[in-house]
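Presented as structure tokens, the chain that follows is alone, the form predicted on its own.
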Amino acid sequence: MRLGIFGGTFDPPHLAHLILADECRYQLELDKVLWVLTPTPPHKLTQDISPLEQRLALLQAALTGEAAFVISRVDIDRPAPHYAVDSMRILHRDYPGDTLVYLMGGDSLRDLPTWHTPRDFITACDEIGVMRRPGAAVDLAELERLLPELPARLRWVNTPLIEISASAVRQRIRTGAPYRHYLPPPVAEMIAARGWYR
């Protein structure tokens, strides 16, 4: 099979996620995308984020009814710190003879030399699928100056420009301003009945 893997802390999943997602695997032709959780991005330890039995509750509601897509419990289960490199090593044990395909934007492959071991990361994945966004521009030469195993790997999908973050739907949920439409309609149900984000 070909296996998309999408990561993030989905704090909360929206709209935005599902269709990126359903990009990727209709371009790239995924099976299925599997959803990594992390439970605490070694980027974002700064920030402040959400329990994750919160977002996981979260995300097996927006992902309910939907076969292609597959939460991973592969950060879940086990101690930080969560590099990626270490997810999809794990992941290639799971899923021996499966093509992985780490999907990634276009902020992150910009990024990636910045990552933890990027050369053994890009080496760890059979593909690197690009959601490339209209207007976001990357140095492609440099970065293949900087990790030369990158281009052979890389895929490129199209994605519509989506002004949806969960930064955004959190802050909208704070102040009182309507966000019920930028989730799927599971996922606003749990958060208005439990009252999180307030």
Ligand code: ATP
Given for the second form:
Amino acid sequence: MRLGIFGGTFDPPHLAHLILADECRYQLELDKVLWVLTPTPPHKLTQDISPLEQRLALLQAALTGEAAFVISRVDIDRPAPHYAVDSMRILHRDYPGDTLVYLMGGDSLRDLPTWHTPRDFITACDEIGVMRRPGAAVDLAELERLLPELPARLRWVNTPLIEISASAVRQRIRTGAPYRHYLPPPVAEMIAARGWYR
Ligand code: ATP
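Structure of the form predicted together with ligand ATP, please, following the form predicted on its own?
So here's everything in the complex, that chain up top.
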């Protein structure tokens, strides 16, 4: 099997996550996409992140009825720190023989040198699929100089540029701006019903 590995905070999951993950599934010929919900993302330690139970409930709502999209508990069921390199090693153990394709936005690719042991992370991925993101210009030559293992694994996915981020959605909810249509309807409904992000 070819498995996509889509790591994120998903606070909340939004339409760009779904559109882009589905496009990766199609273009990279993935059998499934595992959505790796990270309880404590190492690069967001200084940010306020919603409780795991809230993000998990929203992700379950977002992925209901999506047979190819599966929530992975690989980070949920182990103590922090939740480094992606460790998630990939565990997933290789759990899915022996499968090809693991890590999926990330252009902003994550740009920041990859700051990840924990980035070269080990890259070699733990069979492929790395990248979705373009507005405002995330990547200096590829510099990246390849710092991370020589990257070019052989990099797969650019031809995705639309979508200017939606979880932080902007949270801000919209907080300030009373319209937000519903940035989200899968069950996610918007759950947020409204529970009064989250206000
Ligand atoms: P925040 O705004 O809180 O930082 P986010 O919208 O980036 O959140 P995450 O859960 O952190 O959402 O993202 C998970 C993955 O999805 C990351 O690899 C990120 O780069 C990618 N991603 C999220 N939104 C987009 C987008 N609009 N375009 C491309 N990639 C995206």
